[in-house]
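In the block that follows, a single chain appears as structure tokens, in the form predicted on its own.
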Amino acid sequence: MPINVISAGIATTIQDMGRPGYYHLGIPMGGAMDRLALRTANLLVGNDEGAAGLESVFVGPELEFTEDAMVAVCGAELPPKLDGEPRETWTAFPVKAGQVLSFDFLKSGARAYIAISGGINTEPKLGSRSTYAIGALGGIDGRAVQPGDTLPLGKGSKSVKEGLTVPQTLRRGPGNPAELRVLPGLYWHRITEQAQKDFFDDTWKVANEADRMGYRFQGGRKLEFVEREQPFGAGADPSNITDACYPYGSVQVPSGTEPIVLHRDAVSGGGYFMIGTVISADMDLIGQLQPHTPTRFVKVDMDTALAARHDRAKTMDAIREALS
């Protein structure tokens, strides 16, 4: 039996973990920005930790469930209603059938993710339900939820328990300000060296522009370029370069004023420059972030990068033992 959408809050997606394998195509993997939580969730309710749910930015949804179904919300701190009665976030909570589940007001972060027992069991598109709406992808019919759809279900597990949580030391989110570790990559000498040290030295705030493409970020010094003659087919702009592909986490710095962090959903190519890429231990915190969040970049090295991705495994392991 399906669950019935009476109001969808903002921008509010099916995900998964993405459909990788596509991107030189131009088809970017997606999936859930704050990969962590959406696994969390999954692992609360006895799903798969790849099973789709509902990312949702700011506002939750209001939904009508026709079946009992174990439900739990990870990532943001949006608080979760049931029948107008509160539950705990990052906790595993039953929700019967003709009763409705609704969302206060938004206390922290930026994107919660809804699991529901059995994940919501749309039609994969390229191996994944993750919406990607500029494609037409996942999702329903490629877009975002809206009033009225139905959201089918999957087959539950029995076995799930009733308030299973998340231990606090183990519900990681950004600080105040935030820290992004940058590896500087390819085109890190375009930039001068009184540049190089203003990126990192400089405190940054989320821009308006911040959604599953790419955040911009605003506030800190214009970088000074390095004199160059205009490479063949790259734009006059000192920042432009002749067209090369951008992995995830990259930042870019279009004439030199404000870097933009591409995401999940983000262009696998263009003709700007890359002053470096955000690892990726860190790239669920961004999708955490709200606008106007101070944000600093710190410079690591690739030894740092892979000592943050085996610590963030390590908090996974961790969370799964914890829920076991």
Given for the second form:
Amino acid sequence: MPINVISAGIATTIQDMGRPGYYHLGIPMGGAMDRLALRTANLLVGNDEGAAGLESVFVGPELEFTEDAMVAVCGAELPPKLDGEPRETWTAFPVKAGQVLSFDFLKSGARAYIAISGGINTEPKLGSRSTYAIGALGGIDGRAVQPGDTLPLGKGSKSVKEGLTVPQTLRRGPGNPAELRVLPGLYWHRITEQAQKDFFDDTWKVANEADRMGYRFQGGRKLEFVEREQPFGAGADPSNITDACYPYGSVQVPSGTEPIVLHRDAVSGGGYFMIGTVISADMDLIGQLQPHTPTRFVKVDMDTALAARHDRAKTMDAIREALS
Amino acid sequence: MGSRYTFGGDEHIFVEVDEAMSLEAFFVSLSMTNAVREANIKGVTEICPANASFQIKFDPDVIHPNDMMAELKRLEETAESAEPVLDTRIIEIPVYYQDPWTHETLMRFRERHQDPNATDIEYAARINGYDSVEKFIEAHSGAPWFVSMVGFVSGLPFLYQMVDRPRQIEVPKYLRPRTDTPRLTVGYGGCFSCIYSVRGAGGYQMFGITPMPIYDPEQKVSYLQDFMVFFKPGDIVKWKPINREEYDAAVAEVQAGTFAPRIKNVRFSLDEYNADIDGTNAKLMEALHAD
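Coords for the form predicted together with its partner chain, given the form predicted on its own:
And the full complex, kicking off with our chain again.
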């Protein structure tokens, strides 16, 4: 018995943990931008951590249930309402057949993850239900959720206690200013020493162009390039390179002006130089940044990046422990 | 050649074989990524060859980044001694140059172009020293092209012209990218041709359109039923200019499920190619048109 979509907010997509393995063909791994939030929401309702749920940006959907289910909303503070009555985020609550789940205004963060017991059971494509809209892959007919859609639910979730909740200390959101840790590398040598310093000294702001493909930042000083004769095939602008692969999280700066951090639906390659890469531990955080959020890039080395990754894994372990 | 190794965060290693594009650099990239695949290194999750570089994604919980780096550098010797020979396929791709759809699109974005008073292909012909668009089309479709990278978005091929460098076409990208490009547009930027696999934003000059889908997530197109992406790095492409009637007929064949691209298996040797470019290309054309 499916869920009927009454309204879909601005951009609500079906996401799971993505489809790694096809990046060499230009198909990105995709999946939840905030992995920890979707994993946690799934655990709260008794699903496998990687089950498909909904990722809603800024505005929540309105969903009519046709069967009983458990629901949890994690990530952004997008307060759920059941038949108009408030419910808690980061907490499992039961929904009866016939009830309508809707949402209040966004309080903080950018993306809420809605897990439903059983998980959303659309047809997987290349091993994932994640919606990759540019390639019309996954989701419902390769697109975002629309009013009038019906969302099929799977079976096999474990029974869970209603009211199961994630301790406050384990609900991490972005700070203000947000801090994104970056390992310099790739084409870091292409900008001057002064520009290398400016990039980390300046406070940037998230631009309006901030989506699943990437986040653009504005407001810092223009990066100046070390002079060179452009190599054959690279293109005329000093920020151009011979088209190459782009790491997830890599920071490209077209013409040296507005950095773009590539995210889960990254373009797999192109002709812009990159100055480094946001470390894996901070990727989830990007998905929770609203436009205009002040942001600092913090320079780190590999040891720090690996330690942060380890800490992030420990946080997830602590959430599993708390919910078991 | 002296490849440059660098980390892309804690999950990627990026290797630049050469700053400049060349078939030599591409062959090193391809043989390195083949060597990595064959080595079956634990923790490797993505192996992505590119034009003159490549990228490996790995799980740092399984293999330490420094160990991954050491493994890759060790493989470089094997890859460099590999004979630059490739068993691949040559494919004929029909192109309707100066079609009405890319023309309509390019007219909408003239203010983002270097030469608002000319079309993209007129501009490309002029700056590459051709007297007419017809001569330029002859040059673009005359020699074969190497698929030196697949990516950007779903299954989009970057193609590198198989002629000596003085004859290579070079065209800058748009001053500012367009927000729209018709699906299956044959484009050009820098020294690369491409086919836009899906509709969307783009900065490459638009020369024409092919009736032949190269990406189909529904896998309804007859020749994409095994896999939704048509191209892989190392494929060789020959453009075949077609007119409106041929274009319409091909579109109808694709829809009817009867369109079969002309494809032949060939062996390509980089050394033979460098010794005699035109002769090697002539042999490729013979293979393509045999039977």
